[in-house]
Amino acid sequence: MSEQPSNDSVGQRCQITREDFICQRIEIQKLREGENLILGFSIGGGIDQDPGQNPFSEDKSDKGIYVTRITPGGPAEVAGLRIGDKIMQVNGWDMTMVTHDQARKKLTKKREDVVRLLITRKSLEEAVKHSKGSHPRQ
């Protein structure tokens, strides 16, 4: 079950599967050399994958799609995209529940030059948390 994304592209709430995620938009422009299309970044993770080898899951039975390598000066690099970046979701499609080759497929088709993600990261959840924290209710 996905909400509408909001016009604010860094700290909305998103609710992808069960739980709620603070996310965030990127769009990356892919660049083109030849007839590749470039992201600048890999994945890891998937359902098929052994969730225990992935080095962004804490409790190691995360099975996402997580942001593995970025390539410095790259499209993504320049879009935002960082390490440790969890994908929830390519071009509206929910990517929490997809094998390492349906994300890739997802990331890599030919016809789109552009790639619009939402993403989660532990830094937007602990911004939220801390800003929560320091600012009393009115």
Contents of the next structure:
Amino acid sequence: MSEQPSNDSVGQRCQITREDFICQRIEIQKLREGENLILGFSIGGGIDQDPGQNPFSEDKSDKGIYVTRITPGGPAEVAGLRIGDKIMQVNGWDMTMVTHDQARKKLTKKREDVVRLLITRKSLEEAVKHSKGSHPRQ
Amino acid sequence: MDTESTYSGYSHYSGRSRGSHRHGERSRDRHKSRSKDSRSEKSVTINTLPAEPLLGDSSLRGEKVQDDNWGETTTAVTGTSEHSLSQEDIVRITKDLEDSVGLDCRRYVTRSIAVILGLLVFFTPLAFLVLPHILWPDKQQRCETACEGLVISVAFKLLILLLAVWALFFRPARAGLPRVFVFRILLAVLVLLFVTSYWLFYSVRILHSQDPDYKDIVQYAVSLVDALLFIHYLAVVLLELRQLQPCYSVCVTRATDGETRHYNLGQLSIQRAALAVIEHYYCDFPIHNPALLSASKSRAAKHLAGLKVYNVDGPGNNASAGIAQSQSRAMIAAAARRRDTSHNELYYEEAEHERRVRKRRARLVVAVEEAFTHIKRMQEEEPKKAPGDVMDPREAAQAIFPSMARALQKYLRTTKQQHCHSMESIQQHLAFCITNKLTPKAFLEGYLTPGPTLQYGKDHWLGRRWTLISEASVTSGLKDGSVFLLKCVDFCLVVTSRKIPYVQMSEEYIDPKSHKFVLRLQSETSV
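Okay, that's the form predicted alone, but what's the structure of the form predicted together with the partner chain?
After this comes the whole thing, all chains and molecules, with the earlier chain placed first.
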């Protein structure tokens, strides 16, 4: 698995398992609510789950972690996370081949205040194509 | 009083519904119907029952117009042709009488032959044992223990044989079949040959040589009885057991209205298969109701009556067969092209009839339920009421019958079943239901749905004569694709047989431990 380092947040091309995705980096600050640190979204999916019931995936055998709900006004929405995003990495940990519980644990570590997610989104592809088409190659 | 007039009307009707000799009564009928002509069909009082079913009324009035020439038309497609007697019927009845005498003769002859054979078989071993003592008493040896044991066994085996033969052969005959029963003849011949050969050997070896050894004679008798028991076993297998395993599936269709049933039969001859089919017919097929078929006949008659064919080529044409063919072809073509609205009429008529039947049925159900509430079974602990109040079932039935009679009669007339039920039978049924605590719904079940023929009075099925019409010999066995007809007076049953296919079954073993399941989850966790 290789990754091209870059500081762009949008339109970054990453290659994982010989396939090209358009990825975006999102940084979410955890919000303290009482005793818990919450991020403000819900995840679904995992290698131990049934991929056929995922409404957001294009390929129904994709067992990755998807964002299924975003609390309005929460830290995730503020940071730019959208419903239907597929989470590829969390703080450097790979999220494409994990169980649901492992994913939850990686996101809810009590010692971390910030999570940096690498997400991919279907609409990103179109946005990049559109921008490339409207502006000639720089 | 309403009740009394009901009795008279109905009993007059039921007496006249039996088949024969209606000529004289029909003329009386016509006078009666003329006088009642002014009254409407929908009169609701019981004592103005029309004397014949509704359909009969219309055709009677039709015949009134053709009064002069009804004697000359021998075949007329009217509703009363089933009840009238023509010359052919008289001839047929006399032929039936002759045939029935012949059949009874044959039955007695078979019975007597069977009895003679049975007596011969039964007394032969006894004769074998007794004859030496009678013929040369002085030369006989004493009967030792083993010999006595054998004599006792002969006695008991004969008793068993007697009981077995009585159980298998001396049952009341249930039918008279057209040809003899081949297996029985075979067995009778076998037994006769067997016993004759034994007598032959006995007379030559023992009587002629005057054998003094009694034990030999007793053993000879024992062997005869054993062999007879084995022949009886053969008879059981051939006559009873062989046809139990189902081999052919027969499809029985009634020609008049298309009612079809399927049965599984074993390897039988055609006449025995026909007998089995008839016995199933009486139990399973709803009763044949000729009144329900008149509608389609009248439609067909109307269809053909609208066309007339004229021959414009002149009468001098030789090929008459060609003319007939071309005429019929022309009729068919014209009929096909004609814009026919009879389907419309049929649709609306059927819808209307359905509605009418349902309305009358609702009224009938309510009337019967109400009538049943008036009857209460008297409890034993209640103090005895005056003798006038306490009734037996028949009186109770007669007491509540008038309140439901009109609704029942109208319903039966609408569904054209009124000739199947006489007033006595209805009252008897009502008394039966009251005695056995049947509910009103149970009482009505026999009238709302037409039941099997056995349910109705005996005159519907007693003494029915059936004719077996078959291309193959009736003593030959059923084969795949064999077809035969069973003709009764009013209708015909068409029977086709098919071989039950050979079933090749294989097994698949499933280990009980292989039943394992996984949960398909889709959980959502908020972080």
